[in-house]
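Single chain ahead, written as structure tokens, the form predicted alone.
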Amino acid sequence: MGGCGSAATGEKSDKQVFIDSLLSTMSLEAKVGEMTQLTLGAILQKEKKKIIEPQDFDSLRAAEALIEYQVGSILNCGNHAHTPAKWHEFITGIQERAALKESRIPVLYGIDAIHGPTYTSEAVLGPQQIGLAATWNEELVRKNAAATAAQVAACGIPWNFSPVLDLGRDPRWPRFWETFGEDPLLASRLGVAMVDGYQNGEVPFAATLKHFFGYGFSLSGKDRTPAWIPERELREYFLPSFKAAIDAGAMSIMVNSGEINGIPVHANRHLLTDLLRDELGFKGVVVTDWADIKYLYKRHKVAEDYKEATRMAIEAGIDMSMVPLDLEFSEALVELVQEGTVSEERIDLSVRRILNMKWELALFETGGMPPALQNYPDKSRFEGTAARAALESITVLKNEGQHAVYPDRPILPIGGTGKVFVTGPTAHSLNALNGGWTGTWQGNNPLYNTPGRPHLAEAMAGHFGADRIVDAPLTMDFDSEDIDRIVRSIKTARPACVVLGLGEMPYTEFVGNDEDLSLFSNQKELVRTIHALNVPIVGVFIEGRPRTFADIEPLMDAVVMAYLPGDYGGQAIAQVLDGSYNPSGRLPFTWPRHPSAHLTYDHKHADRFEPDSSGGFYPQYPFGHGLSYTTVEYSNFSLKDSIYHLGDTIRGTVEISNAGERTANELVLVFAQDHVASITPSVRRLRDFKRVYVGPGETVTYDLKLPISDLSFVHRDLKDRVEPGAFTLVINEITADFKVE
């Protein structure tokens, strides 16, 4: 990869001499083909419009798309997960049909590799993003991301569109799931560590940061529905990840498929480069989500046809289109240009950034072939990785009850004696374990998961032993009838407990748009019934967002969330389970008691009221909880100064005890308060977090280093600054005062 120019000499680097020098060549309709990108299954062989199988290239729709047309850029699978030689076969014959065209340049591939690569047959797949979040480890997050990498850019592909940095702030919304949670410091931190792990690994490799921005919060909770966010608060919480992620060189962008207070993000012009270019100075590929430029007239309105949405995207700032089917788009944008209605300098500013990222990930070098099949990673070289986020992702929420063999211990660890009943509706699926974009777009094709990767109740056999192990499969639309025959079975087991798999079957985007936030009826009586025969129940949440069960929360003696933890997932459950991990988990976002009682942990004091299931902030669980199976204390917190300056650190200590017999991975949370301020502040606001090792009977030191402009907030003028004034720094539920002057 090229070097940059001297900004002494005003000298260009040989990438841009490269690029001028090609863009120079270049016809229109060369230039637009860049900026255009289809799916691949609008180049394979179909039948009355469905893929035929086995996957094979339609010659004629290949050439007239790649040869005659010049397009630049491919995504997708055809439907379905591919082994690394067909994923070869396809780059391979893509790559030499754009030989062939008259620009000569490769074509860009990119894919949804999002929780390792999921569209690769036999890959290593970890946690999805939610899961990830709940570790709160950045290094762990960043070696998964590296390690995505390295396997589908094996396949030809350098191109990723991940991470999500959407805020998790609302249950409701489908793909809450694919998010670091509900912070903005968390989903900065971690973004950032992914976006690291994909593009400064071994192979050259780019992240895609989506969906720019707002995307996660519309008003109804639904996919791809209209959201108000005024720019103060789009600023304040929303932007920040992305912020974080583009000073970190992220290379590109995708928009958010939905409109932000009645303007569709595709064609605003203000979000999308006065914001995003003038002001955040990313200089990367903005790429539209799917079809989204033909949405503005089909789905938004602000358009009468497809060429004047084509034309209000491009002047509102979008490099490349993902069409993804029909040609439209290119045929609107070259006679736009002729018209003079779009100029063609304006054409060159983007296929210039296209041809810098193809240039950044070494296309023009290799001609955009994939690496000797040969020389495919072995996947042992992840394993580890994956499975030991997968493990720190395990979450304990609540560990109550009674053990079988000591009565003065809760029910966890479940130990080494007595048999364990395994069911529910999640326990018997390793789909449910990895949730969507796996294998297929929404994850649910048994066909295409990883052989030999065990669910829960197979995982639970290998480490409890067969012998313990009573195993009685649930589909998730169990009835009354099948709830009696697993009561008959119980009662003939007589078990030391029962595990119940409960939660969500995969689902994505809209197809996950959901009414009731509410446990399902149906695993709320199993519940109940299984009570009624007074054996103590661990509940295992694998799902994707929380829902709510705070009438039958009490009768459950301990409540696990593994959100959705990938392949390695259900070995990650047993030993937490068994004993053999403390679990470290934490909690990336409030669970909220009820479905319609979603607050955050930084909602404001007038949204609090008292502490009672009537209303206010009462939350099933808070953010940042989450159990382990010994005791850790914190005392002695002080802060070095009282008064602090603009400009100044905040320093302090305080002491972690742990006065059990486990090694704790405990996580250190700062929160702030700000007392009074110009615009009303959070209850409280997440300003620092850290993992902390502290052994058996050993009491270590935090030391607190917190600059005073972490404080900031964003004031009525859209400018980000701390404002002076009285705070209050909590942690673990200890506080320090102090005032900035």
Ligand code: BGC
Given for the second form:
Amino acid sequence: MGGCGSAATGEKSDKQVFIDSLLSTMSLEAKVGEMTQLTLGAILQKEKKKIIEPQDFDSLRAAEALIEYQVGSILNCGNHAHTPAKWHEFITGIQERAALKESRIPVLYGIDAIHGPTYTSEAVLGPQQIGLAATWNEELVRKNAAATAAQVAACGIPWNFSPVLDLGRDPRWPRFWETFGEDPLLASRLGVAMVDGYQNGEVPFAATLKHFFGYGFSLSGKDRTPAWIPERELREYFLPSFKAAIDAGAMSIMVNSGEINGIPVHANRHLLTDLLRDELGFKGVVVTDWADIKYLYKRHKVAEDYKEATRMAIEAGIDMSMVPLDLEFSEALVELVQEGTVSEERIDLSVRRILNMKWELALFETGGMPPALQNYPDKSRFEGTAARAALESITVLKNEGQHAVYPDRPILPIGGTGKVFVTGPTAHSLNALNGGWTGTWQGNNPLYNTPGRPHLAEAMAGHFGADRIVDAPLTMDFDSEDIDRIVRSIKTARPACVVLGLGEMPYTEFVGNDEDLSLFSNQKELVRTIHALNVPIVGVFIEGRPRTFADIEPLMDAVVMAYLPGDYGGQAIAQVLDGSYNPSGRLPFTWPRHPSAHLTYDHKHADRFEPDSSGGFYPQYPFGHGLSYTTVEYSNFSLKDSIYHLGDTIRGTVEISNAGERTANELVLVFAQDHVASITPSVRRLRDFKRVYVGPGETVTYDLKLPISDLSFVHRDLKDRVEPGAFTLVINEITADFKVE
Ligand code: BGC
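Show the form predicted together with the ligand, please, the one above being the form predicted alone.
So here's everything in the complex, that chain up top.
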């Protein structure tokens, strides 16, 4: 699809001619309507504010919003997933009404289909972004996004509020799992891949980069609370993922709901216009987050009332307001223009961008009507991709062999013929595997689960054979009586090992705020009690953020992180545990050892001046960590030259050997250390990564090619450039030194 650029020649494109002529016929009310987005629930029948089931339009409200106020965009789902047929009914009803309004412009429907079509029943749900990040596989990310686009567009919805390009640098933040983890380079590459998959697939479909920007790094770690991030740091860490995806042609951006340095981002012209438009050249649509103009006066207290808040947000640079429940925004904006506070040219600027996006999404060709229902894609086309992503994400963090039951080898893969006991609070829940934004906003209502998809215990029975699995369900709030029951069952079953589904049940946004990052005390007690029975324990974390568990980690023989792997996650975990897949997932974040001891891998030297042996940095598991069932070794790392100049590319090789008996899906991580710099350098920064396959007994030569420009950092003048001096490259803890002159 064509992106949002203007024609290079002086002549107007068909699109420009069309938009110009349409705009010239639009009333102020029609223009403001285009800038207004309501939630579906606002036009559905309700009783005492609750949507009536089965859901249907409230014909008066729908007519008022869509025909009288000419609302240009609708979002969300009326609280839960719908069948493709129901989606067709909704979209058709909306577009039929839109065709009756004065401007007759089709409505742009947007949704949060963040790990597959989250609000379409029986669709294919892959891993959440934190799990996708653990695959470090751009092509898989692209394919999963393309599958989402094909299914969501077939419902008649052409706009997705995804990907999240905020960084997950603070695991306290409840939206950590919606990110690609802590590193700017990883988030940039996977973000570009996701945008590519959404926008350049078989159907017109738009991505939204959210939430622009610095959202995930508040002081308190809680959702939508104040952040203090100097502009240099904003640009160094939080901007690259957005910049890369803007350069890749992303069609829209959603704004960060929070405040940074005392200024709500929705009112920050410097970030939304000077930086985003003038410097980064973003030409697409900027949409607010949920009710965020209203919050300028209700929550942030920077405006007296709605009208002032609206003026601030428009002046800052927003194009569309996710209002989402009333028509006050439209009224306030019309008034602001009529009294001359906001110019009609400013309104035209935003409306042009919205019409451009509607053109790119072919809404003027189709009237926004959904494609024929009989063409809804067969889900078997996408299941393989989702299942593969889940499989490649599962990360083995610990695998030891000191246990009496398995004296000679690590516990994984679980071999033999003995019974496997499966329990723990996440082992019997498909909701746990999927996380938030699944079927419902919070993702915790089993009514909307995909029929037939197995949770962990069912998948274990499928892979190990039902006769080998003994399972005992637990809920999150299990107590000592439940633990006693489990102990009795284990004693009776005498299993070869216990597989424990640990972690969290789903949450979304502020609902997941938490005062304590520690693993829940009842789960720790469960581990301690089972350990005392002298049975090997395989702990499987199904959770969106790394909860700390240092005190019980030594009691588990193996530890596996499954993240939120989606509908195919149960079988993916089982395939790693039974050894039919050689694990390849790698942590896209640093796992803290203690709740208050979190540092990202790219911390500063001064973060570790404590004079103890750990040097102040002792994570539970480091960024990039992940074990496999084979032994890979790196050797002979050498660079072609030892001195480079600014425009050069570093070239070198490293040999990667597989001494084991299984093919390795190895992840090569290239870190750089800048020895001395005018802004304190990080101890290391990830500068490149690549997956390579190494067969059993094979040695492959990895060719390193790293442009010197990739070693740049943001200086005091906020410009990004490389500073000459001494550097070291680190690949799998082998180093090579060079100089930039
Ligand atoms: C979230 C966004 C989401 C929007 C629409 C907001 O509460 O912050 O990420 O896209 O709702 O559902």
